[in-house]
Structures are given as C-alpha cells and as structure tokens.
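Single chain ahead, by itself, as structure tokens, in the form predicted alone.
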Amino acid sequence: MSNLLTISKYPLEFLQHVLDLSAYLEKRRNVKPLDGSTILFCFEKPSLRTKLATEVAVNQLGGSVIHISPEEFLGGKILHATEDAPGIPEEREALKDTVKNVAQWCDGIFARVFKHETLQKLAAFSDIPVVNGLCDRHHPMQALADLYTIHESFRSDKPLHITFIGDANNVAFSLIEIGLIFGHHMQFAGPMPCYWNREQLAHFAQLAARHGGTFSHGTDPLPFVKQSDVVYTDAFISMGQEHEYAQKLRHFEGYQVNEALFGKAPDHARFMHCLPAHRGLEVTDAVIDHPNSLVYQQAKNRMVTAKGVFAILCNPEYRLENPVPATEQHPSSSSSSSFKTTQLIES
C-alpha cells in the first residue's frame, strides 16, 4: 500500500521516477496503466487545475473518476437535530467505516482538505492509495508539476536558484522541500508575521544538508531576486484564510512581484505562480504575462505529473525495478538514479 501525502517522505530516486514516468506516459497515449481503475475525488476546497488536470490524467490513463461531496464522504453530519436525539453523535458515520467501504469499490482516493490530519486519518484507515490534492500544510502535486516545469524549461543538470516571495504557505513548503531534495538553491523572502516557524526552518536545513542543496531566507526579496533563475509567488491569502484578509494583506506591502522587482532578476529568469493569481495584488499583469512566464506551462504539467503519480501508486507493475528507458527520461534525470521503486514507496 502507498500514499502521497507529503514530498519529503520520498527520496530523490522515487521523485525522479515520477517525473520520468510522467514524461513517458504523456508521450504514449496508448499506454493505459489505469485501465479498469476508479479514483474517488473528494474536495473540501474549490479547485480548477488540481481537479480538472488530474481527472483528465486519470481518464487518459484508462481510468475513471467518481466525485463525492465531503458531506457524503468525510463523516457528514446526521440528518436529525441533536437536541431531539440526545447522546447521538454528530457524525453521520465513522470515517473508518466510510473509508473501508470505499476501498472495496475504488482503487484510489484523491482528496483536497482543510486539515492535513484528515488525510492522515484517511491513510490510516484506507486499503487503497490516498493522494493529497492540497491541505493546510502541503501541496505535493503542485510541487511535482513545478519541478517538472522548471527542469523542462532549463534542461540543465546544474543547481538552480529558485526564489519564493510571499506567504510561508503550503505551496511554498512543498516547493522548497522538492527543490532541496533535488539539490537546488532554494530562497524565501516574506514578512515576519507570515514566516516559517523554527521547526519548519530546521526541517529545511536538514533537507539541504542531506541532499546538497541550500536554503536561504529573509525579509528582503531584492537580494534573492538578483540571483534567481526562477521567481515564484502565490496568493498572499490562502483558501480558508479569507477571514484574515485585511489583517494579513497589510503585511505584504513591498512583496508584489512587479516590473521593478522582476526587472532586477537575470534576463533568463522565469516567473512562476501556481494560480489562481490575483492580478494587481501579488503580481502585476506585465510579469504574469511576461515572455519568461511559465504559469500556463506549469498548469498544463499538473496533468502530466498526475499521470506518473497515479500510475505508480495504483498499478503494481509501475513499482517494479524497471527503469523508464533512458531515451524517455525527463530532462531532470540523474544518471545515478536507480529507480528501485519497490523499496521506496511510502507506506
């Protein structure tokens, strides 16, 4: 059994295998590793790219998707008033019972939830793979697509300087994780009220030491931008934090990626944003529509990397010690990768 809840639970070799397999499957539409498989989608938060791109990926791999509401799947409330039935629990059904039933009908669960703990509970009860479509702490599917896009754009084995500007949120966390695992120079600039805590900073330092990357951080984006190959930003206010809008927004004055700031980056620097973007807030039109902007390419690659993830997790044949042919590997491939994925799956 295997799940994808976070990035750092996996070693470089497995993540590289996902990228290589994604590229391989995207070029071969006749290969159907999910033929006959059904993936359950459950989303507590709105979604366009995550939901649509992943559903297209599953369909192209020969699988099918069933959407279910959180009320039906994640322990929805009972239908009668509790004051009329004292002692009756509020939950319509225990989550364990729900998941055990779903596992008899479906081959995987793809969930976007408010709390990471919900995914952990699903994984603990489930007999089928659980994939994180976004939670409050992590966004592994976005990180895989982002790194795929970066490597596809630069096609270089050299470490890159990747700078994230803005909120210390789930997108930034997973991006920094995967960048450090691949040995890149990760940089973060954001206001102190919206900064990493000590535990998170220690986690990044450990990843950097283990994999050979570097992690630099501070409150001034300009020094980082000047040496950036990639400048990345995201919405200043994450989903579920709308009630903090006015309070948080005042912290981000000076962190907008505009023409003046992006103009300080090297000419070859790319701009990235996971979308949806609030044009005129965290980024200006001139930057997001810049010739060096990768925002639509990284959105498209959400579909590409979803193929690798679900093929590996839901089809045992793709977890065998059987590397993707060298000619089909992604540009980010390392010649030292072993691709012994049977020993690398997170349980």
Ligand code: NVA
Contents of the next structure:
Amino acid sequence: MSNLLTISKYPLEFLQHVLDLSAYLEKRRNVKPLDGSTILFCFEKPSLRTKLATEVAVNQLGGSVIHISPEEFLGGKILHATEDAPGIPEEREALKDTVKNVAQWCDGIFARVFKHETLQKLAAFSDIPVVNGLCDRHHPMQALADLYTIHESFRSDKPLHITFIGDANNVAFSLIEIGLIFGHHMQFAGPMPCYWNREQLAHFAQLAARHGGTFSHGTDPLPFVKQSDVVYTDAFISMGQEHEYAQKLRHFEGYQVNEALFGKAPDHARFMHCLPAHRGLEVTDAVIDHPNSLVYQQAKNRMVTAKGVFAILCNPEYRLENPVPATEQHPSSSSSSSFKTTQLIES
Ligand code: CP
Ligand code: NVA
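Could you drop in the structure for the form predicted in complex with the ligand? We only have the form predicted alone so far.
Now the complete complex, all chains and molecules, led by this one.
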C-alpha cells in the first residue's frame, strides 16, 4: 500500500510527479479523480490549513470526507472500564480491527497525530493509503506545498539557498528533506538545545550528497540570511510543547525574524512560514506582512498539492505510468514525471 508518512521515503521522480499533477489539477476543476471516494480525517491536534485545504481539495476532486474523533478511531478508552468493572480491557477494540473495518468503507486515511509511531501502526494495518497531516517529526504535506510555492515564486530550475531559522522540528525536517532531494542549498540556524541530533544531521548530509545540493547549519542565522533566496521560520513552541513555553522562549532569544534580520537578506529574498504564526514571537508584523512574504500563497498551495497527493494515492489511474503532459507540468519540472507509485511501499 502506498502511504505518505515522510518525504524522504520517496524518490525525486515521485515528488516531482506530485507537483506536476497538482499543477495540472489546479487548472482543471472539471477533472474528478476522487469521484465516489471517501477519505477519513482524524486529528489529534488542532488544525486550520491542513484540515480545510485538504477537505476542499478532496471535495473539488469529487470525493467526500468523514471526520472521526481520535477517541473513536485511535483506540479510545472505554469510559466505564474503571472501578466498576475491573479487568475489562481499557481499549474499545484493537487498532488493527478499527483500521481493517475503515478500509471496507473508505479509500484513504488522513491523520494528524502526536506520535509518528501512531501513523506507522495505522499504515501497518491499513489496506488503504495513510497520509500524514503532521506528527511530532514530519509534515510532508506542508513541505510539498512549500516547494511548490518556492518553485512557483522563482520559476527557475537553478538551486536556491533556503534558510530555516528556529526549532529543529517537524516542519523544518520535512522542508530540509524535500529541498535537498530537489538539489537546493538548505541552511539551518537554531539554538543548541533545540538542534538536530547526530543521526538527523547524517541523514541530511547523505541526502545532500546524493542529490547534489548542500546542507549547512549553525547557531548564528546571520551568515545564512545574507545569502538566502528564502528565509523560513515556524513557531518556537509547537503544539503539545506548551509546558516548555518559558524555557523555549529563552532558547530562542535572538532568533526572531524581524526587519533587522530579514533586512540583511538580498532584496529578492522571500519570507515563508507554515502558519499558524505567533506575531511578535518568531516573526514580526513587518516581515510576515512584507511584500516578499509568501505565507498566504503557501496556504493556497496546501490545497493545490493535497490534490496531487490524494489523486495519486487513491486513484489507480494515476498510479500507473501516466505522465502529465510537458506543457501542463509544474514550472520547476525538468523532465517527464511518469512514475509507477505502485512500486512504493512505506511502512
Ligand atoms: N501549516 C499547518 O499545518 O497549519 P494548521 O496547523 O492550521 O493545519
Ligand atoms: N511545528 C508546528 C507546526 C504547525 C503547523 C507544530 O507542530 O505545532
């Protein structure tokens, strides 16, 4: 079964095919590759963009969405299994049974979860595609929309310098992965307590070596900002980390993307943020509202690239060799992106 849990499990050709198909479908509101399909949405954390953009995308492709609560879908506790009934299993039913049932009625699962392991368990049992709508380690749907936005904005196939300033977390991880797979020069600046571990750094170095880009990192954002085509940041305190608020704010002193810092970037540099932004914390109004800010274009493209992902994963027609015509491809595309997604297995 083809799932989308992380970016780097996929080769460049597949990711390029997602972008090309997204561009194709963006212009073709009459094409309905999800006609008659139903996607189950389950969110353990709040969401605006991921939930709405993807639901609108599924609807526009002819499919429909059903929302289920994490309590019902991810092994909710039986409310009465306490003192009155000792010995009753705590879980309502095994996750395997839930997921196998869902596959009798639905064509895909879209889930936002606290732990990546939850997605891996879903994928292991699932007979239908599982798509990651953000977890503690990855945000692949955001990364696809961000790369689409970057290529749409620069319309060049030259490698770009893309700087992420802030927390070594889910959004940064997937962005660095996709940037490196497309051969860009990825730069990261963040404070040591919120930094990548050795394994993650080795993974980025390996991707850079394999795809011809570079990965540079350090604690001082300034040298990176000075040579940036894109400056990107995310919340300093992510969902679920609220208890670390005071400590993290101390760590991130000096990492705010404000006029003084963004002013050191070349004039053409764009600002990006996945949103939600905490105006006045990781970014100031002057930067997020700057004419070079792409934040709302990124949000628009969450819907565009969600179409490419769900069309490919849920419609067999797009899983077979089915190149998007060259004239219809995304501006960044350098070659025909015909690719068999049936070859992909991710657990
Ligand atoms: N960028 C993003 O995933 O936003 P939401 O948390 O609103 O979905
Ligand atoms: N890093 C943020 C991203 C939100 C889209 C979080 O995990 O809350």
